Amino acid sequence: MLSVTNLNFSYEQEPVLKNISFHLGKGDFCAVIGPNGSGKSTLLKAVSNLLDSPFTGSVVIDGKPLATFSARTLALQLGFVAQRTDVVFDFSVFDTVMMGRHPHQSRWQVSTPLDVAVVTEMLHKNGLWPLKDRQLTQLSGGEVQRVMVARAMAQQTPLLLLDEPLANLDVAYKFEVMKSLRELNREQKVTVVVVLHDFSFAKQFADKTLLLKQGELLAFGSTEDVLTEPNVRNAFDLPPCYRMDERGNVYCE
């Protein structure tokens, strides 16, 4: 589904992503871990296309090379949750979440039954519902994320891109959150890739997991190989009294 090979990108001759490989298939669930500044956003936003200036090496999406790919056709290949949005039109969150419908939709057409059915699916899965006719300004940050989270399910693609969708959502929202991408993940065979910090629930939701630091491929591979605490130390260059436990919690002792 996603097959990324000798990915290069540098901001300003300053490398960020440096020789990146890996590949994931249809309905994987993928974690991508790293600390601040090894380039987790960045990746993201080079495999859907969203970076200022060109990267080297190969981005291919269900077999076809990024680069040929329309606006529109990837956007029925690929949905992306960025790490902050930025409310700029005051839109109602049913509007919103529709927005995720129009890669689907011809010029000038009207909201399907379809489409109807698809957002308030989503709008309900999402907890959103009593929301529905709120306006985006009158929502807290965690909220909006949640709408944002629900506009790209609601874009039924088979490849979706999450960069920390769990920022600024108390626990039950978190979990709720990971569990719809999960249902999504298992019951349409979509492949999601998702930026987190939290290991834990890497643990829990993730089968695969990549391990980035200094912009680097530190690890690849099965969540529970690659979530090891040598390899958590090494990333974090954290001290040895630091442990982590198998549900991924991490203390000092």
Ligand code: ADP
Contents of the next structure:
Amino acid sequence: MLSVTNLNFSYEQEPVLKNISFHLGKGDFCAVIGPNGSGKSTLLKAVSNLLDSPFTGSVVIDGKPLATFSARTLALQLGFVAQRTDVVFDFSVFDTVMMGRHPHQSRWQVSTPLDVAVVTEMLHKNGLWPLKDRQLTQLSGGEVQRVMVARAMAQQTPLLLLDEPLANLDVAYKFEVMKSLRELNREQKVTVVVVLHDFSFAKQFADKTLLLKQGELLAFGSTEDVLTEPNVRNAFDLPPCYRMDERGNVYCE
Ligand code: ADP
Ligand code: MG
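To test you: the structure above is the form predicted on its own. What is the structure of the form predicted together with this ligand?
The next block holds the full complex; its first chain is the one shown before.
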């Protein structure tokens, strides 16, 4: 589904992604974990073809090199939720989630009953139905984020990349978002790549984990093998007092 080979990228002089290689199959659920500035967002943007300058190495999605996709064909393969969304245009929640259907529509086509049904389902799935007629500027940060997740889900792509989708959410919605991602993953075999900061969510939901440190792939494999105390200590340079229990809770003794 997604093969990344020898990916290297720099914004300026300093390399930000260093020789990253990994492969995800259809239906994998992969957490991306690493310290601030380790390259997580850059990696997701590279895969989504959102970087302004070129990278070296290869990104292959569903057997085809990234460069061979048009914006539209890529949007049919891959949904992306950015770490931050600046609300620039004031659309309603419903219309924003409907934007996820655009790649499926021809240019001047109005929404079909299928589009409306999918948008309605994703609004319900993300607890947004009561907010459907609100303008984005009238929402909290966490609510905007859930709208962006719902929009990406409405795109119905085989691959979903989400950059810290839990960051502004309360604990109940964190679980709701992870549960609806897992549902799509299990029922539709959607491949999910999600940047997380909470090891316990990774351990509960992700079967694979990609651990980054300063642009390097420190470890990749099953979450159980990757999210060990020594790996986490190494990735985050944790002082000796820190411990991580088997559920992924970190504490200082
Ligand atoms: P993460 O998401 O893991 O916190 P990022 O991928 O956002 O990390 O950033 C990786 C590194 O690249 C950081 O050192 C960051 O300062 C730098 N960086 C990110 N975006 C830009 C940019 N647009 N221009 C220059 N440097 C950037
Ligand atoms: Mg980031």
